[in-house]
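Take a look at this single chain, the form predicted alone, given in structure tokens.
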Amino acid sequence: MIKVAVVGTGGMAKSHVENFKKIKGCKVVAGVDVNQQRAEEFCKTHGIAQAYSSVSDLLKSCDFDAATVVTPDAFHVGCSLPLLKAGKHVLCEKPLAPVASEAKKLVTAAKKAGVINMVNLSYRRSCALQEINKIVASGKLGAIRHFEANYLQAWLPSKIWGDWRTCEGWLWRLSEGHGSKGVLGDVGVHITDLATFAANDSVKTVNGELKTFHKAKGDRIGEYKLDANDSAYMRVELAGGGVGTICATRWASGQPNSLTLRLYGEKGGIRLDLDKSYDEYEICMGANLDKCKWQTVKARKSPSIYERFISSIKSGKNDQPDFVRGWEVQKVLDACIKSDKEKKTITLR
């Protein structure tokens, strides 16, 4: 039995617990939150035996094998490091860290501890995405020439998930002082991973632009200064020579949570729209290439990140996406920020 502790009991924690409960041979045994009462309420709601107010108390008093870190972004490193040093397997929410240098600390600590480490790039659960990666890796699409990847959200112009002006859970995402890297750090991490994983390639250069729009009087609501980026745009060259764009915004009216990818190689193209399906994609290749005819394909089922994490612990073989992957994606985001600031193209090393 793999015993798992949940560190952070905010909105995403519920999903983590529910997913781990579905896995045979796995049990959630503890919940941690800086607010002890909130931790206790969460644990009571989800039938979890033990509640703690700190990672240090968890390590002192609880018998567990692994932890899933579901805290706000700014606390991922601070919570994960002591767990790794104690020899615990760790699944960490994205982004792995606010900057690449901090993410590298987790990579080093996980390697030294010899434990399973994964970052929750949750759209990897799309079996269509998993199949696209395999098609590209096989060479069937030929060398990638061009791609377009977009992550569009509508919660700034609309109230699709409630009124962000009155909800701390949304306001902190708009404030750098509260640990946010804006839409780039929040969902740009997902679309960057999705695009490069699908293309089976890494990023060579980034030319990025970030934009923060006026949203309230004095650009502030209470303690929240609204200074984090709302829209992010990257012009990217891949190591293999392909070029494309990666975009993310919270201002996409009518798009609650939309991820799309267009990927074009010298032998064909692939289209993925997660609004339509996580299991299906469209492909144009082979006999259909000259006719520009698209075929819809249903992908085979693939395991969730939670299943991959537990299976990795049992087998001792680290599945993807691991901390190295989280670090690599963060380097791209850091390059976008630097490019926007310096108004030039940044080459990743």
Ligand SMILES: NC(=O)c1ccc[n+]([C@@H]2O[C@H](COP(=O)([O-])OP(=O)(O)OC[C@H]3O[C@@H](n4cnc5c(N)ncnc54)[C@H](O)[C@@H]3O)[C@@H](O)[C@H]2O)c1
Second form
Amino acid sequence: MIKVAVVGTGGMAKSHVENFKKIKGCKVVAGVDVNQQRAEEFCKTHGIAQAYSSVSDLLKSCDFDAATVVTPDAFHVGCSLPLLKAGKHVLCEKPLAPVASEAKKLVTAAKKAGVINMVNLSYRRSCALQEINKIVASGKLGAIRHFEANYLQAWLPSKIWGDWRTCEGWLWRLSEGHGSKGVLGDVGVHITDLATFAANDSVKTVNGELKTFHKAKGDRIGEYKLDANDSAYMRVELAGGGVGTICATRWASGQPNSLTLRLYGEKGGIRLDLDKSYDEYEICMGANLDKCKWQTVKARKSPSIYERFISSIKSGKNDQPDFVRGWEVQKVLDACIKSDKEKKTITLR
Ligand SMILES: NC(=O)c1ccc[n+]([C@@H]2O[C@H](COP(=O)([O-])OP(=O)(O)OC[C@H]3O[C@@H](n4cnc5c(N)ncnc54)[C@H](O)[C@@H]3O)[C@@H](O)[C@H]2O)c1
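Mind pulling up the form predicted in complex with this ligand next to the form predicted alone we just looked at?
Starting with the chain above, the whole complex follows.
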């Protein structure tokens, strides 16, 4: 039985616990939150035996094998490092860290500890995405020439997920001082991973623009200065020569959480729309190419990140996406920020 501790018992932690509960051979044994009362209530609600108010207390008093770090972005590194040093396997929420140099610390520590490390780029659970990666890798689409990848959310113009003006869980996402890199760090990380994983390629150059819109009097609510970007736009060239755009916004009225990808190669195209389905994608290739006819394909089932994490611990073989992948994606986000600041195209090393 693999014993898992949940670090950070806010909004997303519920999904982690529900997913781990579905997996045979693992058990969530502890919840940790700097807000002790929140940790206790969370543990009570989910039938978790022990609640702690810090990672150091967890390490001192609890018998566990692995941890899932679900704190706000600014605390991922601070919480994960002691866990890794203590030899615990770690699944960490995205983005691994606010900047790539910090993410690198986790890569190094995980390597030194020799433990399983994964980053929760959760849209990898789409079996359609997994199959698209395999199709592209097989060469069936030929070289990738062009792509468009969008992640659209609506929580700023609407109250679809509650009123962001009064909710700590949304306010820290709007504030650089609270470790947020805005929509770019929050969901730009997902769509960058999704696009480059689908294209089976890495980013060579980035030309990015970020925009922070006026949202409240004095651009501040209480301790939260509302200075993190709400719309992000990247023009990207891939190492293999393909070009495309990666966009993310929180201002997409009517689109609560939409991810779409259009990917075009020399010999065919693929369309993925996660609003429609996580299992299906559309493809135009072969005999259909000249007719521009699209075929809908149902992908074979594939495991979630939580299942991958637990089976990696059991097998000792680290599945993807690992911390190295989290670090690589972070470098693209850092390049976008640099490009926006310096108004020039950035080449990644
Ligand atoms: N992969 C996904 O699809 C996905 C979806 C939503 C959120 N997330 C990520 O999950 C993380 C948490 O997001 P959320 O929406 O649950 O935030 P949240 O603000 O609702 O919850 C975070 C919790 O962490 C606690 N916390 C803060 N510092 C801590 C520390 N040092 N030690 C222990 N607990 C601490 C807070 O008190 C809070 O209860 C973020 O990194 C976010 O980007 C990922």
